[in-house]
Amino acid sequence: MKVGIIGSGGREHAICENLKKSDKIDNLFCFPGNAGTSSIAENVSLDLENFEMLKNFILNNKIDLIIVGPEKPLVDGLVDYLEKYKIKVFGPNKISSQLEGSKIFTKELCKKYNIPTAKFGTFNKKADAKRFLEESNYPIVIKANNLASGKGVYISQNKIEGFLAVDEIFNGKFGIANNILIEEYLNGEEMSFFTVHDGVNFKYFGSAQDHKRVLEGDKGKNTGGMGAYSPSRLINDKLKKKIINKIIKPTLKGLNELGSKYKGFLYTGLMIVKGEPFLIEYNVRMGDPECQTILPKLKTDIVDIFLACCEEKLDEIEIKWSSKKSLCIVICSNGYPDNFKKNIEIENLDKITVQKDNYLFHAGTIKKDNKYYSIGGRVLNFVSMSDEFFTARANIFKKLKKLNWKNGFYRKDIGYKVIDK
């Protein structure tokens, strides 16, 4: 069969590599893909906001299944559009995608269905938001309501930082801002919890901890993700049941009452406080870099999972996993998440070879004249699986030392909460 993947990041390269292992796949297409996907798929450069052009390419090339990687096409309603033309698509529809598209939508859902989350307020004027901050306890969390590629969250330690966050959001740092979300700071440990859905059934799809902050020790600005490890050190059967019963099932009930069945990956971002889960956010796709960390552990043919989700047959699939631990380190362009240079050659990439249980997923890369160049903030993802997190990280360090890319940087402490040495 022919399969197409929408997106150009490390997540999409990881999905592509996993699909390639299936004997059911004849051809892979990536829209637009990156330097890594170009060696295993046909990269197709199309305007992803032009749904008609994309639809025509899919129909003309008789592509059997489309997997939507990033959030924006989902929030914009790509799934709804393609399904009108009887195209098989893995991903949630426009209504369900509001779980990520609007943080306020999700908070109101939490309020209505008693889903545990931080106390919050919403504001559509700078002055009102700042008046609230004058009377607040700190630290406090301030969020852009719209999509912000994982960067629109501020943890403000005092009123000055809070005012700056409000100004940046309302001044359009993350796009047009009609409103803003301010919520209490929960003191606990974050966890990423994944499920996969077919509209009727769902199954657990792994856990991870993402390192969002740019600097070691989880300091500095928020990023799209500097690395991750899986499984989370917090996960156990008791906690898993609480997450499913208190958070995921009520959310699905709320969506059903809005006339929407959830299909696709669901990323539940949690804060675990004294053994109790609180919802921080939903993402309506696999996380990045959590996807790169989790998918190498998957033993079941991912094509069977995608097809089962499109046909409401997920209950007929058994999802099997490796018991090994997995860790991912992201190498970024110098200057990220602020200003960074593009089209910088990655000189030693051809010297990197990956053995069993080790992976290299491209993100912000392009290949020109048999040379690799960086074109994004997050450039490469090095992943290793092992019986111990310490060994996995040590394996990655060897690759990074060999790469020796002077124009990039990475965090050396990914997984520090589960690595003692």
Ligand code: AMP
Second form
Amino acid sequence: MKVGIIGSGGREHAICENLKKSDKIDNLFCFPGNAGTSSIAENVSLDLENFEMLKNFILNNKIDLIIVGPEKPLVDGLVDYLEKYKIKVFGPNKISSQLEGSKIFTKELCKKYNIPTAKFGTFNKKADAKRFLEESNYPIVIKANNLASGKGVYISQNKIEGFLAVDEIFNGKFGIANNILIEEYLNGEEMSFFTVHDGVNFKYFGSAQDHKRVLEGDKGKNTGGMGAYSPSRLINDKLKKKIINKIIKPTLKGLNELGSKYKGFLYTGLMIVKGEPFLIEYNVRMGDPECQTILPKLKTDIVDIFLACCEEKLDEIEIKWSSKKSLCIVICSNGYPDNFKKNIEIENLDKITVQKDNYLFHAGTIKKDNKYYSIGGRVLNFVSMSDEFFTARANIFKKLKKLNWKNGFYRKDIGYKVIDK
Ligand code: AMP
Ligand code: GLY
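Structure of the form predicted together with the ligand, given the form predicted on its own:
Once more the chain from above appears, this time first in line as the rest of the complex follows.
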């Protein structure tokens, strides 16, 4: 089989590595991929906004299956477009992708189907939002409605911070803003919960905890994710049932009533408050770096899962997992998530070897003349699986010492809640 993966991050490299393990795979294509995927797939540099060019490449090269990694092409309707040409594609359609593309869409769905989430209001005028903030309790959460790579969320401690957030969002910091969301601050512990869907059936696809803040102790600015561990320390069967019955099933019902089905990965971002799950956000894809953390635990052939999802046969498959614990540390360019330099050589990368239960997934890297260079904020992901989180993290530290990349940094406390108790 020929399979194509859309995206260029650590998530897509992890998906590629996992696909490569299947004896059903003949060729892999990555659109556009990174230095890591270039050694196991053909990297194809195409304008991903140009659906027609992408479709032509897929048809000309007889690619049997497309996996869409990131949210942007999903929200833009790539799945709907490719399916018109009878291309098999794993990922949700445009209607369902609004779960991530529009926070207000999701909040309205929550209201209609009684899904537990923070109380909220939407505002389309600066003055109205500020008037509301005059009379609110703090902290309070202020969010841009559109896609903002995890950065359009402010937790404001007082009115002054709140006003600043409203001004920044309406002044276009995250793109054109016609409205904003102001919501109650939920005080609990976060958890990421994953499911995989075929439009009719769905199955659990692991849990994780990611560390979104740039500094140790979960402080500083929000990032795309500095590291993660799986499973989450909060997950148990009772909580899993509550999440499925109170949050996921009513969401699918809501989508069905809009005439849509959900196919692909669904990432449910939750706040667990005194054992009760509240929906914070949906993402219509796997998380990054949660994907890199979870996929090494998967024992079932991932090609079978993707195909079953495209053929509405997920109920015929049993998804099996390793019981080991998995941890991922992300290495970033100095300066991230603000300004960072690009095209910096990662000198020792070719000296790093990984064996059984240890993985190195590339993100913002390219290879030129047999040398590796960083081209993104998040550059590399080191993952290790072990019976204990402590050992997994210690295994990664050994590799990082060897890498000794002076232009990058990482958080040394990933997994502190399950390790440094
Ligand atoms: P989001 O992009 O909606 O996931 O928000 C980014 C981060 O902001 C989340 O991962 C939480 O840490 C935090 N956050 C979002 N909404 C709330 C809320 N209502 N209460 C507390 N924290 C929140
Ligand atoms: N790790 C957070 C995300 O993928 O959105």
